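Given next, in structure tokens, is a single chain: the form predicted on its own.
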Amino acid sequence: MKRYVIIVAAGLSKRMGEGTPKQFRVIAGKPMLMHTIAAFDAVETSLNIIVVIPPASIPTWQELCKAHNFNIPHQLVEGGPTRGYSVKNGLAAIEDDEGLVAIHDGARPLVDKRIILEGFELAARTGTAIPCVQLTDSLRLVDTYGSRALPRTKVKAIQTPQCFLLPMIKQAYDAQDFMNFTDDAQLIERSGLPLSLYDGNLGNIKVTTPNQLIYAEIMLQLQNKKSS
């Protein structure tokens, strides 16, 4: 069964502040997006990698690949105005009707081999695989009625890659309101299909702030030292 990964990196990094979008910022020697791509390539070199970036950034990315001698094969796809449109564009680039696809945030460069492999294996058996982690902070639900405590043992934080059988996720993205969902698992669940959860990794953070960018760089530098 063919395996694909769609790495979504078409955001404008508004929470990161002005300047270069976070996916193109150099950390631990190369742009963050290259670390994310390399994490998947290191697990399985036969994996079909699709990278979705802003249309205007394609020349910039191609120049970065030349400058950093980055030769991991990947297909570039133009992103859309929202994450949902970007994922849909990535799915449209897959001609096969059968197979498995992992959908991953380009801003999660610390994804590890175990999460990737377990996701594909679980999705092959059940149709879906959603990594999640147990929260450690106390939680409160805040609404117009005030706030109330939530039992943290019953709440999970959802991560990526989220893996699916290709026909299942393509059909889900045929819904007219696909763009209203913040992640792919929600769209699948709305379709009435069950979700299979598995253990993620607290280190698999999504980099959205300058402090998280510093943390990711430190962790990647440590990884590089261990592998050298």
Contents of the next structure:
There are 2 protein chains.
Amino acid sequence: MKRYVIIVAAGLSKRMGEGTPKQFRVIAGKPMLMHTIAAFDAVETSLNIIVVIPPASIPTWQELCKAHNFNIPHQLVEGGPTRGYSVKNGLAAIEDDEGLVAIHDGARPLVDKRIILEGFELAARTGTAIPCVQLTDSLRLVDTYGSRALPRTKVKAIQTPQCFLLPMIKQAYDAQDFMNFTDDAQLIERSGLPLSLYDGNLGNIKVTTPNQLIYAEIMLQLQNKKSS
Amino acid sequence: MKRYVIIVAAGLSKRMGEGTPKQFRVIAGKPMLMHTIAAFDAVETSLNIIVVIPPASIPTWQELCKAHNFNIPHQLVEGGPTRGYSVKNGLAAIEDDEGLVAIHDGARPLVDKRIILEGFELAARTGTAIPCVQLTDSLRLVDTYGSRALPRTKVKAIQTPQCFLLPMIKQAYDAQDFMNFTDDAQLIERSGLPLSLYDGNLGNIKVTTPNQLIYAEIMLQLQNKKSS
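Could the form predicted in complex with a further copy of the same chain be shown next, to go alongside the form predicted on its own?
Once more the chain from above appears, this time first in line as the rest of the complex follows.
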């Protein structure tokens, strides 16, 4: 089966403060988004890589690719006003009606080979593959009346890449309400389909805060040292 | 009101693999536990610091203190077989029946001044102060029948220091079942008392994995640079 990955990097990084959108911040020698793309390319060069970025950022991205001699083939797609629209645009760029697609956050540059391969394999067998990890902090459910403890061992944090059979995820995105979902797994579930969970990796963080950016940089530098 | 902090560092670091218990691992120039103690001492030198470690580690700790010229005053208390027993031993070392106590994980060396001070102030007013943070990943509740999405915005991850009025937490620990709780907030709640939540800090992580140890080291080095 043909394999695609849609890397969603169309956010405007409101939580990171002003300045360059975080996916273009240079860490460990190149923009974060290039590390994310390279992580997928390193696993499988025959992968079809689709990168979704804000329409206004396309010229910037093209200049960055030249400046960094970044030549991993990828198809650029314009993002929409929310993550849901951006993923839908990415899916629309895939003409195939068969195959597998991994949908991945551009802000998770530390994704590793095992998660990527296991995701494609599990989705080929079951239709879906959702990586998740155990949390290390205690949890509470908070509402307007107060809060109550949640059993930590029963709660999993969901990561990406989330991998799906193409017809299944395309059909789910044809539903009217995709714009209300920030998580593809939930959208699939809403369509009445079961989800296959598998072990993610605590290190596969979504870079959201300035401290996480520092962490990602250090880890990428360590990876570079190991591979050089 | 007199202020105490109980720093619980009596775990055996099963998740970190073999070798030195993580609280004694040297990062950014000294054992992690010394960074944690120093973070509290830096906020308020009149704080009474109680440190709970495994009984078998007491000679090691004393040697480490000499080797690192570590002279922040603290009272050593022997830990028990679970976190609950260790906290109870720490509370038993406080003769005062009035005052405030912060209970903190030794493996959270990145705790900051704002969290510590706000915790004492909130607990003085309301009896309890529990720092918590929003999660950045999507969440699922998993049971034997499958899994379902949890509304991420309603779930908070609980951190430490958790701060309490002394008589309140002592009474809660006199309950028979303290040994079943890994979280002091839950024990207080079980006693029928309300909890005051306040904003923690995503950077105040509990160091559990080798990658988190690397992260903590980097952040502590950055702090040292800023303060020197």
